[in-house]
Structures are given as structure tokens and as C-alpha cells.
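Next up: just one chain, as C-alpha cells, the form predicted alone.
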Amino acid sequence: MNSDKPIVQIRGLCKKFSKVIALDKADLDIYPGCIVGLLGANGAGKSTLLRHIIGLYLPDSGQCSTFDCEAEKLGPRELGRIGYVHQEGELLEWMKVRQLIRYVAAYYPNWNMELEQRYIAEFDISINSRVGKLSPGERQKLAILLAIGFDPELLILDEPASALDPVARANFLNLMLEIIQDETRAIIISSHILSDVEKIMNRTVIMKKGRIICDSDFDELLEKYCRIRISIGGGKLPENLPFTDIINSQQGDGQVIFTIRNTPKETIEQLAEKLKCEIEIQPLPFEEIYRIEVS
């Protein structure tokens, strides 16, 4: 990150819609240099808290400010500032793919022409289709090109690759790590692909029941645990083994198989030397990270 300061700065952000509690006392700070994978089950809570951040939503109590501006007050000049692409994107139907983004790009005077033409090849764009005739991928690849072609300070997306084809999908994740070589720049992605967004974020933040319940530098995450395998070769293992925060284990044949977290793999190595034991440390993998962390 290149600046203390964040882009978005939240403060015990409550929303109810009815009786159900949507947001509930969410803090969370964004800053430059970040792409921020916001994970959660559908109704977790990740596109109110997206929809917060640009003024759709305002809250029933705490803050919310985007580029130092309280969410109710957000005028063009800061909304100028960011590109957004939802779940639900309404485009204008009867107008032909290249009429919109002429259409989009008229209100943004630096509109990126070099990046435009690069997107439509990459990403095979049919320039000259009705908007209305295109499928959900081309749809989404669309919505992604009008939302990024003005160089955003702020990029939000909330499932942005959902309906985008394997090659797509890829493209689509080196065109984010690309923009991010930018450090005044932020990204939040909204998805339930893990396996995407693991490769592009550096920062994790998990959303249940309206919390935030994890917010975590992402390889900080994948630190915190580790599987360990410990044996002794043809002898018997000490009935108490001295390890702690366990949370999960299987025990038999000789050896004894720990999924475990907060213990450094120092701890680890010293803990089984004393037992004159053979050990294996192995990194977890994120999606049973994540399944941890919203247990």
C-alpha cells in the first residue's frame, strides 16, 4: 500500500431490511494498493455492504465514507472516481454494443481508448450485436469493460466472472492483476469461486450473518493453519500430545493427522522432537480455510 489513508472507511454499519438484520455493526477499512476478496454464503450480507459503499444503500445507523464522503452525500465527482459491476446489471437493451460504451465513455474524459480496444480483442467483443440479443457472459464482459474503461480509483465487483467461460475467467484475472500494478487504486471482489479469487487477493475478508468474521491479510490466512502428520516409526504414540488449538484430528496405525492453527512451524518441530517423532507439515488449502473460518 502506498497511503495510510483509505479509500472506504466503515464504522459499526447497521442496514435491516424487515426483520431481517442485513449488516450488523460491519467495520471494515479499504485502502490503495488492495484487491480485496469479500467472501460469504448468498445473504451473508456482501452486496449491502457493496451497495453502502456507493451511496445505494444508506445506513440505519453508523458510517460510511467513500473518498472522505459520508455514502448519502456521494455526488459525480466522487462517483467519477468508481467502477462498479453487480449481480443485476442493467444495461440499455435496444442500444448496439458499440453505441453504449460510446454512449458510457462520452461522460468520462479520460476514457481509456488504448485499454478499450485491448479488451474488446482480448475478450472477443461483439461490437456490432444489440445489447439485448447478447448471452450472460457477453453480458458480464460488457458490464466489466464499461466499468473499468475510465481507470477507476475505485473498482467494486460483485460476482463478476459468474457467467464468464474458463478462458474468460482467466483473462478476466490478469487484466485485475494488471490494473493493481496501480497502487492508488483498490479492488473488491464480490464471489462464491474461491479458486478465482485466491489467485488474485491479497487481502480476505469473510462475511456471516451480516458480520464481518474474518478480516485478514490474505497470506497472513493461509499461515494461521497447517495439517501435520506425526509418527513413530513401529512404536506407540504418547496418549497426550502436547499440542494446542486443534481442530480436528485422526488417530490410528502409528500416526496422528492434526489440522491446527496459531502454532508456528518452529512450535511445531520443537514440540515433536521432544516426543522423537517424524513429522510432516503441509499447508491447507483455502477452500477448507474458508469452511473453518465460517463454522
Second form
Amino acid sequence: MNSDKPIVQIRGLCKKFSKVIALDKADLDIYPGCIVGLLGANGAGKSTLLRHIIGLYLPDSGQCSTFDCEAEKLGPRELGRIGYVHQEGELLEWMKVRQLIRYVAAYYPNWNMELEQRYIAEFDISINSRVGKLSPGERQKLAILLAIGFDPELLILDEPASALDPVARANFLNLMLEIIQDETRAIIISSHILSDVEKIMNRTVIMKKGRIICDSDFDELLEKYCRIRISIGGGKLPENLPFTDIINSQQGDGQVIFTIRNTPKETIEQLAEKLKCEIEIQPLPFEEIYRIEVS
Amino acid sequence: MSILTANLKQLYQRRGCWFAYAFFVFFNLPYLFMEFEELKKEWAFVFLLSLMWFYLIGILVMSMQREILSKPFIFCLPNHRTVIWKFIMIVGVAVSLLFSIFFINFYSELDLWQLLPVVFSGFSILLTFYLLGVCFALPRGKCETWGIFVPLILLLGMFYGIHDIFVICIEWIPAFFIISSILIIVLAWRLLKDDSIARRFYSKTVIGFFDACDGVKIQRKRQAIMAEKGEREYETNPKVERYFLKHMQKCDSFGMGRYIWGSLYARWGKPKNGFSILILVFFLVLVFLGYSKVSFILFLFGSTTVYTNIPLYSNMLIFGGRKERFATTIIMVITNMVLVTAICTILAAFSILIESIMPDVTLYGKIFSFQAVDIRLFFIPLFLIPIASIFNLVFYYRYSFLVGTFNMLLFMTMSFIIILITKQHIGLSIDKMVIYIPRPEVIVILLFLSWSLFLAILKYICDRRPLVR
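Now the other one: the form predicted in complex with its partner chain, given that the block above is the form predicted alone.
Then the entire complex follows, led off by the chain already shown.
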């Protein structure tokens, strides 16, 4: 993990909407150079957390600071360094696309015209269409352009790719990887499309019912879980296998397949040697890891 | 549960329906408490009024069906298409029958064989106006727009005694209305049984009466209208765009000025179609109020028309923090206030000019003469607009039509209550009040109170509340 000062620092953040607990003692630090995948079921609190980061929501208790500034005090200097694509897709409907781009660009002195032109060409954005008449996918492309056009240091993407077609999604993911080449930046992506997020994230944050239940380096998370197949040629497997932290297992036909966590590969191999059996270790797909974490 | 039952259940399950019932009761309260003999004297007028109500009910019922038809899943729902006609007829026949009962009271002196055709004729004319509303609410070309002229024709007809003609027709030529109702039933049947109806509404953005509070939907509908009418009509003038962008860029980077100019552009840069209609509405209100001798209400009316998408709540992140949003909201309310005050004052000045040429109108033997608006009351929007804006702040998710209507009703009710109380308890008539109010100290106090309240609520929201729409 990067040793710089965190861009976002969240401590014991709580938020309630009448009786619903939206955030429950959330702790999170986001450092430059990170692409954070913020995952969780619908209503897990992902959007609420993101909205605290930009100050649209204020904490009931706890603390949330972005660029060293508390949520309620965020001003143009801090917000001008944040790009935000939100799931509601609120844009100025009556404007034409060209007009809206010029309008947003007028706010930022550091608007990147070159990036804008390249993005319009790559993503095939029709600048003469009216914003209100764009399809959901086109709106999302436009919202992404408006969020990245001024080279923000923190890019917050709330369900950014849900309406994009496969080609646009691939382009979008490449763009994110390109943006993160600048190590002073950070990206937070909240999404349900795990296959997309896993291609680019280097850190995983999983939320459930307002709590952060997993906050881990993505590679470490992948290494934490594995699937093992143990078999003995013609013999019988012992009743009690000496493995701990078994999540699930299937037995039959002289073999057992089980999912295990927190056990290093070397330890597994040593145990297999003691049992005098054949062993096959496979990494677990991320979707399965996610299911285990949230279950 | 059958599809028809599910449709009928809306009548008590939808909150919007209860709003409509409350609206209906509110405007008919005077008649509910009126002595029967007195009501009988006004029968022709009450009957004409009820025709307008039935027309409105027809529009509302069809709006509900339009809304349902626009939902994509309905297209494939078996037998739904036949339910529309059944639903409309069940509601129409039920409410017409219910109202027809009053005929028995009003014509109690007739014997049964004389009474039956009269009641049936009354039922028929009510059903006719109900179905007329249904037909106009079912858009076919310009039909929807012309529908507004039906109540206007009735209103104008009142000056020429159309209500008396209706009553005479019911009593003496019952066949006339019975035939007219058969004709309209055939017309409505043809329109509603049209096979293309489901296809025409499929997945369309339809604004029913009960969607009037849904700002997002209204915006979508506006886009759809734009698409139909062609783009050129809704182009922003390039000069306007350049003007605002130039001012934004003149201000400091990440400064308050840039944010305020940006918000003003988002608010006022829109192509202003429909502005002429607004002026026309104001003018009609002015004429109506002028003859009612309460023309000063023009300023109240103007103040309640301000229901705009205030820049406080926005998910579209442009660098405005809470302080910037606070300042911009104030600027926006001030610009609204200046605009409304200017329009109302110009109209008040105009009313002085036309006062001498406006003819006297005779109704029920009474002579109504036009009275110009007291231009000294120009300050009314200055203190009412901050109060109207509080509704926008608090009911931000319902910022559109409903808040506007609510504002308007509330202000009208409040002003009439104040007028009644002051007249009854202090003996101060409207004329005297109008003279009393424009005193400088009263103006200062009113301005101070309204602006303090508005600013206090705005500050509280900016400091403590979520700013998510």
C-alpha cells in the first residue's frame, strides 16, 4: 500500500435514514495510486459512502475527510479535484452535448481539450444531440467525459459502466488504467459487474448492510482463497482431513473438493504429503470469493 | 384478481386520487353547506359547474389509463386492452348516476313518468361531458390542446345564459341529450377500441395528472415534445451561451462568481418557449381579477408561479460546495423575484391604461366594471417569493407542478382568510386594506420577516441536511 497521505480518510462513519442504518462505523483510507472496487449488494451503502466523500451527505457520527477537509467544509478547491459519475445520471437535459461539455469545461481552468477530443472520437459521442434524448449508454459516456475532462485527482464512479455496451466497457476500462498511470490519482468504482471491476482494481472494499466487511488488497484477497482437490489412487480418504478454515466441501468417487481460506499453498502441500495423496490447488474465481465474503 | 379489479383499486389506493378528491371537495364546500332552497335558485349555474367537473373527471380518468398504457409490461398483458373501455365506462356511469340522484330532488314536483326522462337526460349530458374529457385526454393530433377550450366555452357561455339553455333542454327536449350521449359513446368507443392505442402509448413518457409532481418525468416529456416539434425551435441562442460562458471565465478559477454565473446559465440559458403563453395566462388572470375587484391578487398569483429547480440540490458535481450552493440559491431567488415583480408591475401599469376602455359586464343582473391593479402593491412579490421558495427548499423532490399548485392554493386560501377575518373582526374592507398595506414601515417589516425566515431555513439546509435530490 502507498505510504502517501490518504486522499480520503473515513473513521467510524455512521449514517441513518429514519430507521434504516445506511452506514455503520465505516473505516476506510484511500491512497493515491489506488483503484478501489467498492462492491456490495443493492442497499449495502455504497452510494451513501461515496456521497459522504463529496459532502452531499453529512455524517451522523464519525468523520469523513477528503483532501484533508471535512465533508461539510468541502469547497471549490477540494471539489475541483474530484470527478464524480453518479448512478442517477443527472445532467442538464435541455442542453446539447457540445453545449454541456463547454458549460462544464468553463468551470475548470485545467480542462483537458486533447483528452476531450480523443474521448469523443473513441466513444463515438454525438455532440449535436440533445442531452435529454441520449440513450442511457450515451448519457453514461457523456457523464464519464465530464468527470474525467479536468484530470481529477480523485475519480468517483458510481455504477459507471452498467449501461455501456461491451466495446464501450472495454474502452472505459482501458481509459481507467491509463488514468491511474499517474500515481497521484485515485479511482473508486462502485459496481455490480464484478468481471469488469476485477480487471482493473487493485483494492477491494466489500460492503454489507452499511458495514465494510472486507477491505483488502485485491491480490491478497485472491490468494486468501483456493479450491483443493485431494484424491488417493484406489484408496480411501481419511475421515477427518487436517485442514482448518474449510468453507465448503464435496466428497465422492475417491476424491474430495473443498474451498479453503487463510492457508498458504506450502502448508497445503505439506499436509497433502503427510496424507500421501494427490493434490490439485486452484485459485478461486473472484465471483465466488465475493459470494463467500458477503454470505 | 381480475385486471379490471386491479384498475378499479387505483381509485382508492393512489394517493394522487385522494388529492383529487380533496381538491373536488374543497372547491364544492360552499354548495355542500348551502340551503336546498338557495341551491335550487342557483340550479342552472350549479349544473353548468358540474358539467365542467365531469369534463375534468373524464380527463383525469383517461390520464390514469394513459399512464398505465405507457408501461411496457402492459403491452403484453392479456386482455388489458379491453379493460380500458370497461374501466372508463364503469367510472363514468357510476359518477353520472350518483349525480343524477340530485335531479330527483330538484325536480321533485314532477310525477314519475315526467321525472324519468329528465333524470335520464341529465345522466346523458353528464356522461357526454365526461366522455368528452376522456376523448380530449386521449391525444390525437392537436385534440389534446384544443380540449382546454371546452371549459372556456362553457365559462363564456355563462355570460349568454348557456346554463339556462341546458336546463331548458333537460326539461323539455330530453331526447337531445340522450342522442348526444349515444353519439359521444360511439365516438369514445371507436377511439378506445382502436387497435393501435396500446402501440401508440407503449413506453411513451406520459404525464398523467398524478405525475405532475414528478420533475424528472416532466423533463423527459419536454424532451419528447422537442423531438416531435423539431430541434430548431428549442435552440439556445448562441449569443446567450457566449454571454454566460464569457462571464464565467472572467471570474476567478474555483471562485464563487464563476459558480454563480454557471448556475444562472443553467437556469436562464434555456430556450424560453412558452413565455408568450405565460404572459397570456397572466393577462387572462388580470382581466378576471379586474372584474372581481380583487385585482391586487395578481401580485399574489405572480408570486406563486415561481417553482423552479433551485440549484441547491444537485447530484451533478460541479465544484460548488455548500457555501456556493447557499449563495447561488439566494441569487436565484432574487432573479426570480425581480422577474415576477417586473412582469406584475408592467401588467398593473397596463391595467391602468386599459381601465377606461374595458366594458362593463352584466351577470345575474349585476354590473361588473373593470378595476385597475393598484401599482403601489408592486412590493408583494418581494416578500412572498422568499416564502414561496421555502416550499421549493423543503419539498425539493416535488419541485414542479404540484408545489406550484400547492403554493398557489395556499396563498389564495390564506389571502381570502385574511380578508374575511379583517373584514369581520376589524371591519377593514379590501379597499381600505390595500391603502393601509403599502405604508413603508409595513413593507420593511414584511420584507424583513419573510427574508429572515427564508435565509434561516436555507442556512439550516446548507449546514445540516443532505443535498442529494
